[in-house]
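Only one chain comes next, encoded as structure tokens, the form predicted alone.
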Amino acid sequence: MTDPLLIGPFTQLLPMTNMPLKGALKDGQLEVIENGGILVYEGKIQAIGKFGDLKSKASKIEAVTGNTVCMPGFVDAHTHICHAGSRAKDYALRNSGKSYLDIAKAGGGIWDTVTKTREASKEELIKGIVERAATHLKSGVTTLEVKSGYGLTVEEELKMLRAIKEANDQIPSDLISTCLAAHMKPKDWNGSASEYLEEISSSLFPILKSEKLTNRIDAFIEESAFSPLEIGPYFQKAKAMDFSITVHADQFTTGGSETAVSFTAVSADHLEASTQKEVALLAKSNTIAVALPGASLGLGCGFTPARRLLDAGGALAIASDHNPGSAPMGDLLTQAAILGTFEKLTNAEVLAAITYRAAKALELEDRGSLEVSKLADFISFPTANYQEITYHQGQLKPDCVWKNGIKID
């Protein structure tokens, strides 16, 4: 058993704490705590709160110099970063004039990156999610939700979830996974849309379930891949057998998001297509709105209709969509600073899309926020002032990063 650790002093210290859940944010809601310390016990939160007050608590002191401002590691709710190859072809093509569309009809695409996918053994893709998630950790991201759907067959979506999962073991950040077997239908299925998502749900949900791989289904909505009518019974099946649902929604066409609130799904990621009637529909409901700013930087559309939402009384969480090709950025921090640029956001609504909220988008009770009891996950920007953090756009990193209490060198 561990004696109990105060880290610290810290410049200014946001817990994120008593702040809502939906809604617009302001910056004055923010609870700063000026010299702040956190007590750490076995991995979790023992106290926080003024630095000088906590000594008399601690065993140990691990002294922080410099002015630094602390916050909860970042949540990253929605990445891709299971795959194999590059599309740096699309990208060029795009920036050419070629739509994401075109592209994909003309073998691009999706279909480009499940064929390199494939090919790779689990090992390779193993070392390739180490990698990525590494360089996410130094940026600050704790936790990073990590998809399939780039196998689209039964085995193939295996070997990604369970170098998901073989990977997770190997790093200090967690990996939440998920299913996203129906990404499109496969170019080499023979049968119908529908024929192919019957067999994903009786294959390999069960299997899913056995081996505990995942607890959460994805879908993509859209014209090039599923129909609200053809998603239908997959989701039905999904929620029969207890899995969570989340949608790749309204990103160039609308009724993805009207499907994820009606099957009361965690959250609906995209929604660069929303109009008024989707923002309405999703901030009455309980449903998460994930902006996905790098998809728009990526193939040069709108972003997501997140001030609107916000004022709406939606819930609004940012994730990097980091994927091999409509966001190969995969900067969240970067990313989460332009949108709010764009859409005028205030400091507390981009911090909290990155951290509480984006927690609770995948269905994270223990961390987003600085609290008793919840996992020690936080970092230490080199400033003395948390709005520096967003100004530099992303330029400004992490300094230190802690993962259940523990320093990451």
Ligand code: NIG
Contents of the next structure:
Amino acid sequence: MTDPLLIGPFTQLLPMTNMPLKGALKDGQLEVIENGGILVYEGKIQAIGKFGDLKSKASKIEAVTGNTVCMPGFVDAHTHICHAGSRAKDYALRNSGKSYLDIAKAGGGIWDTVTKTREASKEELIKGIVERAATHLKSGVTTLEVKSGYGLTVEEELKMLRAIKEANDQIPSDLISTCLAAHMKPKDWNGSASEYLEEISSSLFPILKSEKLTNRIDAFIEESAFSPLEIGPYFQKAKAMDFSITVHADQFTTGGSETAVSFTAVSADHLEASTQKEVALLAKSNTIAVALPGASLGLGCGFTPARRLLDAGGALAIASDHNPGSAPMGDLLTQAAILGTFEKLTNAEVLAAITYRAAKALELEDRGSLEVSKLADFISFPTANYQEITYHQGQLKPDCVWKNGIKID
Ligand code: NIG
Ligand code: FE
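Given the form predicted alone above, what does the protein look like in the form predicted in complex with ligand NIG?
Entire complex below, previous chain first.
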């Protein structure tokens, strides 16, 4: 048993509480506690408020010095950080005029990473995840979703998901895994797309449950991947087994978000190609729209219509999509801030999208805001004004990160 520990004072403390899940936000809706403190007990928040008011309840104080802005640890709700190899060659080809789809058709793209990931041992994959998660943690990301999807056989997908599970046990951040065996039809599969999906759902899904590898099933719905028609029976099976659904939707062509909404997916991610029809559909639904500006920056294409999604009443999260192909940069705050400038998002909208709204995209009720009984996952930036954080577009890094109330060195 530990004693209640008071951490602070923070010049500004942004709990990100009492804000709606859906719709546009004004900066005036951000609660800012001046000279705030957080009382931590056994990894959770026991109290939050003015530092001076909490002193009498604390057994110990962890003093914070200088100007600091504290907020919840960031949640990155969409990454592919379990992989081997680089695709710098694809990036150069794209920048010399070849399209993402041209490169994929010519044997580059996702399949190139599949080949390299299959060659890697589980231990090599774990090492890569641990290193990348450490970089994300330094940038304030305390919870990261990580997808499989570069294995594309039952055994190779299992290798990836086991690597994610083992990496999670080795690091302070929390990894939330997702099965993306429906990333593309493997080039070495002798059969139809539907037969491949049938093999995955009947052979892999039960092992995901028995080994507790993931509760989440993702699919890439796209011309180069799977059609809504092919994915229908796959998602039906996943839902019948009580998996949550998430979708790579409307990245280049529409169709994915409609499927996502019809299967009450927890999130529809990408949405760069979404039109007003898809925006309206998502806004009416309980599916969280996840913008992935890192993919727009990596591919040099347009951004998700974040402003329109919010104005229509949708719930918007922003994630890094960190992957070796379309989104190699991986810096969530940089990408969220840049999306903010192009889409005219308020600070409240950007920060909500990488905290409590992102937690909701992962169905995590215990984090994303700083309130009593939630995880003591928070970060501080060396500034007196929260507006400086997006202003520096990711160059102002957190100076401290706490995970479960423990300061990470
Ligand atoms: O989210 N769009 C499909 N999948 C990934 C890209 C993965 C890759 O190119 O390796 C994405 O952008
Ligand atoms: Fe992705």
